[in-house]
Structure formats: structure tokens, C-alpha cells
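In C-alpha cells, the next block holds one chain alone, the form predicted alone.
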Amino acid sequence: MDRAIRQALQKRELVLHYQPIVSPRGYSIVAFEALLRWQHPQRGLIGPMEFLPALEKLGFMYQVGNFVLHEGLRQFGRWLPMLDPHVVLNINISAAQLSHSGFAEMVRTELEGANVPASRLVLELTETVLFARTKRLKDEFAALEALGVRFVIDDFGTGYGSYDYLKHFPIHGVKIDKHFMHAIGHNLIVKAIVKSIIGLARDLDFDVTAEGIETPQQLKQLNELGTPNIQGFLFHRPQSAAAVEKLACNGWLTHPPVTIEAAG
């Protein structure tokens, strides 16, 4: 594996693909998150659960979060003058990355090489990169915030320390583990903290996205509750770059035709 990895990097084989997130009001498109692929000469398209271990093992999280980023932003850029004014991108961000000194200045390069508005931007972070509160990781928010750049917290509600980030770190928005979808029409624990997620969102007005949505069960209990945006396999699949483009052309990423009869 680690062999393969290094080869993959020299060969170009990791892409992105786009998973579209949705707003409940009409289910249209309110965001993209990038996600990396590797497209392996033998074995097709790889998920990264397989080879990410082996990244962080060989050190390549930066080099390789820094790829994500830049060609996020040169496709996203492209894509802009077909998409609403309001679809943001949304990158996943390690700790590697924002812990390293200058890489909100590398940011703000990469935003105007793709002439991409800061405000279009959502970094997506974890607990992990969140857990050392040093004063780098202070600075480097800060030259971020000050960009216009906004952040989230991924995989909300699952650690010790979701809550207490909200008030150490600038923070527009959370997006509630996918875990808590598979058993929210099951378990009035999950049901209510869900809706305790929500809620607090809502207050502190902060977006807030349910992740995994698989099923219209699934997305009729998120309408009970409020009904954060929206990401899963019910409503859209990740896609190839080449994919959205053309479906950009054609006008469906604004006027997408989802019916959900079933989550009424």
C-alpha cells in the first residue's frame, strides 16, 4: 500500500469527486463538498478509508490536503458563473494543514489564482484538528476569518469536546454525524439529541447539516425536528468533476428535479 500511495502521488491517479448538499426548502443545491478519490489503474475508484491510514503514515496529509484544496478551488472556480450565488464549497481540512505556519496566507493565493470570493469558501474540520489549541492554530484562524472564509465542525455531537469548540474557535456552522441518521427513526435518545443539535444551531444561527440522509424515513423524522440542510445518498451520489460540470451546463444544479414524496 504504502509503495502504491507514493506511486499514486507521481502518477496523479487521487481526483475529486462532489457530493451536492441540499436545502429542505425545495431541495436545491446549497453546497458541494469535495472528496478525494483514488482512481487505481487495476481496481477502479478507491475509497478514502483505504488508503487515508496509509497518508498519515507516510506524512503526506499536507502535500495531499493542499492538492484537495487547490483543485477544488480551480474546478469550483470554473463552475461559479453556471451555479446561485449562494453554493459554497465545502474542503475537509487536517490538522497538518492548519497547523502548519502560512497556510491561510496559501489560502488566500489559492482563492484568487481560481477567482474564487472568500465567502464561497467552507472548511470542514474534525475534533482531531481542533484538540490543540495553540496559538499557530489561533493565528491561523484568525488570518482565515479575516479572509471571509468560514468554518464547520464535521461529524458534530460524537466527542467529548463538540460543544466547548463552539466557544473557543469561530465557528459558523455543524455538520451532525451520519450515525445519529441510521438510528434516529429508532432511538428517542438519538431522536433527542439530534433535535438538541438542531436547536442549538439555530439559536447561535449557525448553519447545520444532517449527514448520511439514505432513506425517506430518515429525512421525514429530520422534517419533525426542523430540518437542517441535507447530504446523503437519497438525494445525490459524489460525483466526478466532469459530471457536475455537465449537469452545470444544463442548468440542473439550479433546478434540480427531487421529489421526495415520502418525507411529506
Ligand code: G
Contents of the next structure:
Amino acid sequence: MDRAIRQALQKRELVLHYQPIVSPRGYSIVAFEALLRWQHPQRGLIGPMEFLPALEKLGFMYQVGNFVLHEGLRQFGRWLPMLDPHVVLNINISAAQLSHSGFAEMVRTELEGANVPASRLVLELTETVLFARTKRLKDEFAALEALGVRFVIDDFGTGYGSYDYLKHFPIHGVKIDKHFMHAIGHNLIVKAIVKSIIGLARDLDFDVTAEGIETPQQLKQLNELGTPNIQGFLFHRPQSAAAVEKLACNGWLTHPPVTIEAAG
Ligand code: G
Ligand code: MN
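What about the form predicted together with guanosine-5'-monophosphate, after the form predicted alone?
Below is the entire complex, every chain and molecule, led by the chain shown above.
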């Protein structure tokens, strides 16, 4: 695996796919999340769960994270003229990147190079990244916030259950972990957790996105608890830049799939 991943980096086999996030009303696209994939010559497309541990072990997280930021912003910059002014790009950021001094400065340079306003960039972080409440982390955050970049907590609800860090960082929103969505229809505890996250987020004036919506039933359950933005296979799978451009040619497919209306 280690050797394969080194070769993949050399041969530029790591690519980005993009998954749209839609609004609860009209299901129009409000964001694209850039997602790392390995385009393997024999095995086809491989998800990050399979190769991120190897990247981490080899100490490549910083380098690859920066590739995602660079490539994602360049691509989004090319789409920008076709998009509504509120549509943003979501990029996943690792602890390795944020703890590197000069990260904020690099983000600024990348935004400039791609001609993307800072207000169109959302950085996704996991709760664990924010436990290290070091001065440097706070400084990087402050610098990014001053640029106008926003932050959302990814996989929200799966951390250690302390929301204390919310006081210390300029957080703009949360993404409810997809595992909750899998059980929302048949587990009362999960349902209560999702309801409380949406309530918390509303009180704090946060953006909320529910991840992993795969069925009309899940969407219906979710809408009974609140109406967050939606990311999931029911609407859009992660897809190549070329496929996203086809969506653009079709007016971004803002209409809901027929199955949802039927379940209405
Ligand atoms: O941790 P993070 O939220 O960044 O993970 C995003 C991952 O979730 C992506 O790899 C994407 O392929 C996957 N994903 C997106 N939508 C769905 C969905 O509806 N169901 C499932 N099972 N996975 C999804
Ligand atoms: Mn994410």
C-alpha cells in the first residue's frame, strides 16, 4: 500500500470528485464538496477510507490536503461564472494542515490564484481538530476568518459530545454525520439526537447540512425534525468535474427526482 500510494502521487492518480449539497426548498444546489478519490489504473475509483491511513502514516496528509485545496479552488474558479452568487465550495481540512503555520496565508494565495472570493470558500473540519486549543490554531483561525473564509464542523455528533469548543472558534455551521441518517427511521435515540442538533444549530444561527440522505423516507423523517440542507445519494452522488459540467448544461438539475415527490 505504501509503495502504491507513493506511485499514485507521482503518477497524479489522486483526483477530485464533487458532490452537490442542495437546499431543502426547491433542491437547488447551494454548495459543492470536493472529495478525494484514487483513480487506480486497475482497480478503478477508490474512496479515501482505503488510502487515507496510508497517506497519514507516510506523512503525506499536509501535501495531499494542499493539493485538494489547490485543485478544488482552480476548478471552482472555472465554474464560478456559471453559478448563482450564493453557491460555495466545501473543502475538507485535516489537523496536519491547520497546525502548519502559514496555512491561512497559503489559503489566501490559493484563493487569489484561482480568482475565488474568500466568501465562497467553506472549510470542513472535524471536532477532533478543534480539541487542540493552541494559540497557533486560534491564530490561523483568526487569520482565515479575517479573510472571510467560513468553517463548518464535519461529521457533527460523532465526537466526544462536548460542544465547548464552539465558544472558542468562529464556526458557521455543522454537518450532521451520515450514520445518523441511516438509523433515523427506526431508532428513537438517533431521531432525538438529530432533532437536538438541528435545534442547537438554529439557536446558534448556524447553517445545518444533513449528510447521507439516500431514500425519500429518510428525507421525510428529516423534514419532520427541521429542514437542513441536504447532501446524499438521493440527490447527487460525488461526480467528476466533467459530470458536474454536464449538470450545468442541464440547468443544474434543480428539480427533485420524481421518487421524492411520490413520497411527499
Ligand atoms: O466525512 P465526510 O462527510 O467528508 O464524508 C463524505 C463522504 O460521504 C464522501 O466520500 C461521499 O462519497 C460519502 N457520501 C455522500 N453522500 C452519501 C450518501 O448518501 N450515502 C453514503 N453512504 N455515503 C455518502
Ligand atoms: Mn466532509
